[in-house]
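Single chain ahead, by itself, as structure tokens, in the form predicted on its own.
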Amino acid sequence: MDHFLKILSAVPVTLLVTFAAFALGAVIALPLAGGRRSRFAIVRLVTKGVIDILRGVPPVVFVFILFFGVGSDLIRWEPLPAAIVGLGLISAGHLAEIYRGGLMAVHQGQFEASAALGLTSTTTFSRVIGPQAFRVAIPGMVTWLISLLKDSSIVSTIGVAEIMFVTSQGARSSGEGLLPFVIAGAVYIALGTPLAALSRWLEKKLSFGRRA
């Protein structure tokens, strides 16, 4: 019971770094998709260099060289803030591919639909496009979030007081090495599997959408 209710007073800690850097990536993706669909071959080729970076290096490697690389000599920082940069980051390489997904997924004849009838870009991506792409990512974000909150157990390496930091600290002081992990997995799952649920929910709400 002590090592349940200790893990579970982490939990705020683990929902606010997978949240926030959720919600960090959500924004940053934003302009990295466009670049992604930009007319200039040079925007394209970087957009798509960076996103590779982010989505190539390991989130424990990113969160380290956050960290301890960038935190020790540029900017001093603590490790939350880090830690929600970090993953926010990661999140935002994994965002603007889902988002270019959805966007490839609305037809071409709506981008033509919308320049014929004088649209500015500016409505056409918020009253055309915008809302068709978004319907179609809805899903892959979801499942994004619940990998993100399952990645965010990495943070315990740099300090964070998330939920494997406390499992960890638990384990070593009471000797007992798997009840606490046994514990944390359970805790896990009961975080998840609502964010599961609301992903298949999601995917098959949108899916009966499309074909009607």
Second form
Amino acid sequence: MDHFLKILSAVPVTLLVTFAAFALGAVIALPLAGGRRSRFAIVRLVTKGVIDILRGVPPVVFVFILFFGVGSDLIRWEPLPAAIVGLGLISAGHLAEIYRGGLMAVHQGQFEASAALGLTSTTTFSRVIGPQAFRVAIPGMVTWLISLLKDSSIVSTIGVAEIMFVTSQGARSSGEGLLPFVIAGAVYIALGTPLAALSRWLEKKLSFGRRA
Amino acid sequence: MELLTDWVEWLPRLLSGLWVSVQVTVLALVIGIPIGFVLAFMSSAKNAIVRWLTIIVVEVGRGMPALVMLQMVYFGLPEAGVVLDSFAATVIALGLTTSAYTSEIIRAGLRAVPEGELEAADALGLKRADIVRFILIPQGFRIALPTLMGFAILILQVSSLAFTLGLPELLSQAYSIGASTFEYLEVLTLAGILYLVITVPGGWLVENFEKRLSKHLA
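Could you please show the structure of the form predicted together with the partner chain, as a counterpart to the form predicted on its own just displayed?
Below, the chain from earlier opens the complete complex, with every other chain and molecule after it.
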């Protein structure tokens, strides 16, 4: 019971890290997705390189580079902002690819029709292409949110007092090895399940009425 | 210049760490994928109890963060009388995570085998077991292969979490060099590059492979 309450009290920190990193990533992913479709080959190449790096370095290594590496040499920061920025940048890499998938699913004719109507590129993206691409991207975004929720456990390694941090502390101080981890696992599953249900529901809802 | 000489000095230790990372990754896949196959079949069993129990096991395995799984096996199991060293604990924990994830990947692959193939095999009078062995498994596996390869790359990344168990893999080596030289940024960046040397070309390989497999659809 003691373990349970302690772990439960750390849930807000886990949710804060998860949602803040997701929000940060969702914004930074926009220019990255744009860069992947640039007219200039060099921009496309550089963006692809950035995305590959963000997705290819293990999250914990990336967070370590930011916290211990950048943190000791350039700017000193607290574990929490380092965690959010680290997971946020990783999210940006993944979400950019998810956005790109959404953009690719929009029929070429939609771009041509917008051009034929003389719409500005801002209007084309905000009113025509964006909403359609977003619809395709949403289930993938929720899936990423679920894996980010689980990945947020790694920021315990730099001292952010989220679920995993409290759990291993509890295990160490009580000498009970198994129970705290079982509880933590159950809490993560309890947090992830509604998101998974949401993803399935959205997928059904958003594909409704589409012929393809 | 100094950075380069440092890197050259650190490289042997980091490479030995990378070798440990690759070893635990490969072993986890070798253990996890066959179990994933079994779970994939059990989660579409006719018997509802078997089916639901399997689905629960798979969902628990997928819903639990790999870090929780690792620490539970290493710090938790001794309480139940099972004491493992960090290498064995990592292989088992990552193997369990692998089996849960790959069972869903394999199940999707098996489901994607065209119905007509199975009907044709049936019409030719093939026995049920032969249809599974010669038609369903080879084709389903082929469809699942790119996703499985992508997952293998992911597990290499996840293996970096084993540093929390004190396993001397790549991240542990980099961190301990950082702790003794205070050159965290340099050594951790080099570690990141070593991961990229595997994950980025691996990603390209998967992409290429996917394109080749779907050529007939273009």
